[in-house]
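First, one chain by itself in structure tokens, the form predicted alone.
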Amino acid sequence: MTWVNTLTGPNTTTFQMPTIQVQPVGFALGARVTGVDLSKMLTSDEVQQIKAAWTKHLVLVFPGQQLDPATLTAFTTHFGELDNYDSQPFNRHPEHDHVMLLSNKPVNGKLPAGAYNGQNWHTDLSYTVRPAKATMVYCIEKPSVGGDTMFANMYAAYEALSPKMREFLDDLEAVNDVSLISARRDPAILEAFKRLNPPVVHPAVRIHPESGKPALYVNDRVRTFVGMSDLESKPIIKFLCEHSVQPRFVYRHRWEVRDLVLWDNRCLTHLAVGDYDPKEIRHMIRTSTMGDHYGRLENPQAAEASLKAAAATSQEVAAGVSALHD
């Protein structure tokens, strides 16, 4: 859309203003968005254009942005309630509770807890009762090669299944287990994750509240299906995970410094590819918004213990307990 001054008169000049441009970068999903400065206050029209593109393309890439934790947080609020990362406080930015560090850049001589986050296929915070809606990651430093992020369209993965399989999955619930996050974790961090986040139940297929379309909601962090044994569940989970990340469903983003990438966790999965030299810096910051779906604890009796663990762990982190960062 181009804005043109429509006033008329002898002293009137006609002018045009820059507009948002959206260019697809992948067939399955993904688009590049230019013509907008996300560090500035956006108009309601700009926000609506971005949201419409997000609903359509699922992943939006905003190149060449100049952001810091404050401006990134401000932009994120257009997409809902900010997540303060109580589910993983050891990954927080040291000065901003609503910002997560995704970085292998040492802090006070130690490797940050989020150095190797996301190195299996997942949707953000599916191991919580209120998984993330929008996630935004801003690239500050990148390795010379590698360190990409891959995204898979779970609408398309669901639609490609047989009618009989879709019917089977439509009434199924899945247990999402934080212990299945990627293996490159310090044992103390993993134990803290498990205390804070007991297993939760979500539908195997979610209906997107805005598009109205069904999306597969099964990934590498699903342990079993409700009402089925682990032995019965595992081959189905394995099939669905392999099916959903076929190249035809995937967009691979090759990061550039100052890229801001926004994605919709309700209808895709993603993977941080660990194919880079760990001696090189991959430094990014992340925000996310609270989701519009509520799951339930697999074991409701664990709720009180989980809240107590969350409070205790948050206090430990605030005090700088080294065991969570070594």
Ligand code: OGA
Second form
Amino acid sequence: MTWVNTLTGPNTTTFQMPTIQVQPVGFALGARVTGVDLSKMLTSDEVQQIKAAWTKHLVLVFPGQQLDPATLTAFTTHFGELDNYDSQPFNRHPEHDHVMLLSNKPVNGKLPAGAYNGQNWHTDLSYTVRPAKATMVYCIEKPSVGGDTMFANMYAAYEALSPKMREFLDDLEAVNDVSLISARRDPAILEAFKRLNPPVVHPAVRIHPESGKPALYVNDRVRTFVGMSDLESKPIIKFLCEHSVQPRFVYRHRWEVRDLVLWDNRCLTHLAVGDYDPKEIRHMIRTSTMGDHYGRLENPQAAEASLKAAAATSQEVAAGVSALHD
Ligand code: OGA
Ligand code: MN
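Could I see the form predicted in complex with the named molecule next, after the form predicted alone?
Next comes the full complex, and the chain you just saw is listed first.
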């Protein structure tokens, strides 16, 4: 945008107004956004520009931001209703229910439950009936090397399939199972995850409400397809998981301290690369917003029993990771 000095007439003084800059960082997805301070109240024009860039690039990186749990939460609300992480109360920030700790920095001498979150290809909260729309992660401390996050464009993965395969997938529903979150988990935490999050069914392909485009919604946390045997489902799931994360669909983010990264869980999968020295600190905070009510429970009766069991142990879960680690 240019500003013309009307007192002295056109062509005499032209100022460049500070505006938001959006620079692609990957061909498949990802853009870097500068010229905006996310700790401040944003104008509706700025919010619109960011949303348009988000719809176009799927992953936005805002370098050099100065955020804390409160300002991160305030920014997040532009992107929907905050998720309060009832699916994993043991993963919450000790003082902020809407903020998740992705950190290997001990809290009261204990490793936080979210230290190894996200280490297989997934889309956030797909094991709930209302999976995430936006997720934001803010980097406070990072290891000297490693600990990147990779993102894969699920529109592109879907488009690259043959018409026959797309037709087959368009009608398919998949069982999303929290027990398939990455293996690097404390067994007690995995147990709590399972009790709180019985398996849910989601379409294998979802139409993105803003772009109107279909995106594949199958990843490492899908167990089987509805109406098909496990034997039939498994090779197709394996194919789709491998197909969708080919390098041509991927952007790999190498974190800098003070990066805020915002992504769209409705059209991408992502993975936290666990390749860093566990003696070094990787400390990030995360928020998410709730997407549409897409899912249904795979087995409502079993789910009821599981939730009852979770309620019976709610004391333990509410006491959080300290109880789970004692
Ligand atoms: C997550 C996640 C990414 C990362 O918390 O679900 O994907 O790099 N985190 O920590
Ligand atoms: Mn994730």
